[in-house]
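Given as structure tokens, the chain that follows is alone and in the form predicted alone.
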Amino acid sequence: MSSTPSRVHPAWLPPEALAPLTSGTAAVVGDGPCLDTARRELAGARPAPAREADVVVATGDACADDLGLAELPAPPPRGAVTVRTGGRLVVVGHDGAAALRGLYAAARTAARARLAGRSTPDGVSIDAPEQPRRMLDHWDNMEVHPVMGQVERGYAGGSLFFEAGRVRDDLARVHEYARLLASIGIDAVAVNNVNVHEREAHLLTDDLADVARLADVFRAYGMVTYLSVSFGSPRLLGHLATNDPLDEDVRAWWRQATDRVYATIPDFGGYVVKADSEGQPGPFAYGRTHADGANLLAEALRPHGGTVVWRAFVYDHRQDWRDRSTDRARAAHDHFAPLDGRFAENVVLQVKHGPMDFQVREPVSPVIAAMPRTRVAVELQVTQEYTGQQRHVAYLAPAWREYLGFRLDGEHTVAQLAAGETSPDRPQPAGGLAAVSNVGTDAFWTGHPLAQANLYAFGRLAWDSSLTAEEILDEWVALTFAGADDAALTRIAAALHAMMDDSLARYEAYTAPLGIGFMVTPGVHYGPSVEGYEYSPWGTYHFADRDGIGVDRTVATGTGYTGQYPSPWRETYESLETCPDELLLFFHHVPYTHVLHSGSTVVQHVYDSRADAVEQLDDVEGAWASLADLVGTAVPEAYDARVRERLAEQRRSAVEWRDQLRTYFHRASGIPDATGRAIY
């Protein structure tokens, strides 16, 4: 049986997902690209006047009487009002984009109700996004990079946007992708890699007409387009002698380049910049600060209403492993916290959710709470660089929900800080949420079909961080398998919950333990290599020796990283007595015999958790096998084949992780597994 389907998988928007909205009559009131998209979505319905249609989509300038309603609340900014009455559905958005998103939300509500075995009740609901910006960053290259491929850290094939060094001629699949994003509330897309190579740099100038073609597609689905740009563009593209952000010729070059962008794409979103990081040029070369660099671009974008998204992923990637005072975790706070209040109003500082690099377990980055006068966006990673690379089942929503709900300053959640929802005495400006996309040209979009749920979950949590991971998974299942009958849908949902609810915790349990991070094969970042980065310049150490393991990041005896946190977290992490087990080795160097709060020693925890996690894969594989009689009907054959192929690879890799980690800790500690299980 081939694992390649004959057509692209529709993900969570198969035709059946919108069938409840197209079975009767419909009307779309108003003009604009998003309302035209709504008309296409409802093309299967019979047209009817808005006062009489079963389904109506309109914008806020429509009056209640015209829509056949007695009254109509005003839609909120960026949001929509949905009225269900007497079998009718009326969606009124603040604008066309909000109206289109409201239509997709109605399909989601119907699918969720069907899975729960109930009907959708009459009533009025008002829905608006929690985050002001909900953005996906694509790490796509125009050409195939010799090491990273066409999509850096992408695990689902080539770029949707680029082929053979240029924007694709056929953008039909980009339309499909934009539709998926609109349905989960995404409103901004950066189309190219933050590591801007020379070819991609020309998107800003020579290739603007092709960027405009991409922008046309996203505009029809309520999204604005961003470009990742090189800080070195004035020298590279403009042939100037310098990139100094305070040089007047440099400032003029950026103004002129930006004016040309907006002349071609009037609703262009702005620039995404990775500067002075991992070899990318930046303001440090000229003795300037990151605020100087960001404000240079902000000045050029300001007249057009554009935004600079400046990434805070800045650290020394050439550090000496012998120097235990240099701590990569400290870097973002050390670089950026002193600059609070010095960034222009249209600069958003984009901060990774943790201080290292999207590890399976990290503490929340203290930078998010350290800059109350700066717009801070929180960056997540949907593509599974360190969480199984879309070859392992790892549903990321539970971790994201934990991060977003974390009260970093003791009062406000991370989601509130990103959204600007803080108290009057701490007026944090709004930044939003961003994430690194996980899609590519693979027929299933994400390589592993179940990894589609992570992209879906990011959009839903950016819209509403109070949703539970289980609720989001229910939605995704109900939409993705909307063509299944009720009994089959219930069985599929039960199986996928059994496979996915605890999947990230299971992945963590057979990979790097207790917050230590990395331990992956250098470069590719897949599979175990316990000391692969231990003597490298990248600063990702665990300092294992015969006496213990972990990084001392305390103020008292270590790098002082714990001191970057506000209370109560600085005290919580500083103390061995209060530091959470799951982050112990991130903050402390301890003996292998250190007793965790669970009652187990560190070394026995490693022995037990690795073995238990692999054994749990029996239940994961069994849950999928229980659906075998639905293959070919509710579950497409190609979908089944791909899932089974990925489950087999997950088991192989998990066994390798288990055996290497258990053996390494035994050799390092000299302490046997108390259960007598085999160690190699």
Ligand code: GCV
The other form holds:
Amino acid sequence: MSSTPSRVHPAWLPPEALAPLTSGTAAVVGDGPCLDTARRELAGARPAPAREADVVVATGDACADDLGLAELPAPPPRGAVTVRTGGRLVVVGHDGAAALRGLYAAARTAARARLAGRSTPDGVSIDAPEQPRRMLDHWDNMEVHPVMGQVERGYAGGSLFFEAGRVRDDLARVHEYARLLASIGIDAVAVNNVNVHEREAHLLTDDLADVARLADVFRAYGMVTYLSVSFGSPRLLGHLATNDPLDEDVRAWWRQATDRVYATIPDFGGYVVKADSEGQPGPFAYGRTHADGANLLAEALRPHGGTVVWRAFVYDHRQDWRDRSTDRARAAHDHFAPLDGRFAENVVLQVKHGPMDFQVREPVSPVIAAMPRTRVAVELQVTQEYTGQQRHVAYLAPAWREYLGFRLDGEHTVAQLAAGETSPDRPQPAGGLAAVSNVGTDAFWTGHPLAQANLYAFGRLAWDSSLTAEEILDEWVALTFAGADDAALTRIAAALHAMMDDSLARYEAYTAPLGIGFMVTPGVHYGPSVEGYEYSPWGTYHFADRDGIGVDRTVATGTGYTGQYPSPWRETYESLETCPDELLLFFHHVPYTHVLHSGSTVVQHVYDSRADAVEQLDDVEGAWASLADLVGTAVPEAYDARVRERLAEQRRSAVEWRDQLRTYFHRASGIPDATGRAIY
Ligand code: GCV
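Next up, the form predicted together with this ligand in place of the form predicted alone?
Let us now look at the entire complex, which starts with that chain.
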């Protein structure tokens, strides 16, 4: 039986979202898979010659006169020119993909204008993405894993791509998904988990015809398809004696395997590789470097224009908690920074945004500024592994915006470093942005319907990191609820801002104090367990004891991690005086009585923030309840039921977090809560 639900929520592209573009006449000029998609999108409009049509979509080779325009600026690479004049809309993309994205952008502009109560003025706008690569990674398995389910760290049902050990026959849902992604500017998709199990390893060889079917779908929406591959493929699939990257037979095996991929999928994107990481095979076994490993695959892909996305998530996951000199936060920089300049041009080194692993709060990874001769991509996690697993409301855009706007080398932002937009004295080739997707076969795509906003926000920030989290939420609301009347739409927007704008800060306040992460139930990573990982081999310790808490990562007395940052951050984080409160325990081990810049002590902060955050949930629930009269009209009943079910679980879980953490730190420190609130 198929696990695909029959009624799927349209996310941010309900029919009403495109209605402003299909109410009159339309023309699409040119051929190709993306222009054909644009044609289908405009099928509801009456056809008309391009010179006269109300809505026109074309590519840069069309001439202004044919489109009924006096003049037409050249569309920028990957982008589009949009001309609004006298009620007409003409979208001209650099290529078909850019034209299609421009069409969706016009729907977004119309929706936002409506929410703001204004009309879109005439004029010419030129729009191109800030990040040259905007990729989504899927941690989907072909088979269902006994512990992880089908999608590793997936909280929204099974895989959209695979069912019962193979690519689905019916890819209608993948089309819907690709459409959503095209509308937010995504241009690349990796379809399988970076932990490549034996079955999925065969996608590279035995299942190519099926991968080609997925690639056909994504191509029609302007995206290229990638596969995660196992570094162990030559032995596993080719039955060679070794995977040594410098071995001639291994090199020949990768060349031949890759030639076959391109013979089947000529515009294939390339490979994503997790090597020497959490048990995956890699070059270390042969005494080779990660540059040797990545360049092996780069060599095979280069003749075809393909890219290797090599992950920098390499650390010792068999650590002893007594060993205070090994610091997982240091690992990626220690392994990769010395290799700068040694990666082939078609290698992108994909670095998680923080040095640990997608915790609620981490500093920005210093690796992002440490490799100016390497294409560094920054990896975000849309799927909410450590941020509430799509049961808690946690709108991630505010944190992503902070990371992307962080001036890591004192001058350039993370977004600029990823985009390769740096100054002449510090050129950096572009790597782009990638993120782990949060979708599945769930009828709402993302489990919690409001988690759709995170996927939406990732695409929008990869396009333009200067957008504010609030602006992005407005767009998402205006599109998602495009069927609501004006008054209802305004109320929905107000309620969702009240629920979502500060939702990540609230989640942080009841879960992860002052930069401490990993106080979660081991394995599943949901719910509190203060010491769950404290004596495990994963290197994720907080070192809480009766006297204090935190990890000393200073150069002076700790692991030296602060020394991996360029100025001014190495000095800022090294000093207790200047280290920001929210990262204090990430960088320093302090007594519970240490006084924060906020004036509170560490332990009182733990007590207060948890209690206050749970109290705020009254307002969150109240905001949703205020929309009750719209349920059944502007808000579908099933949508409301799902949101209410998730809010109830969020409260239950938040109370559990509050009580476990307050109790643990009361017991550990022996210091009472100054407010006298009950400790359980
Ligand atoms: C795909 C964390 C997650 C793993 C994930 C890994 C990674 O450790 O818990 O599930 O594996 O990150 O990013 O490779």
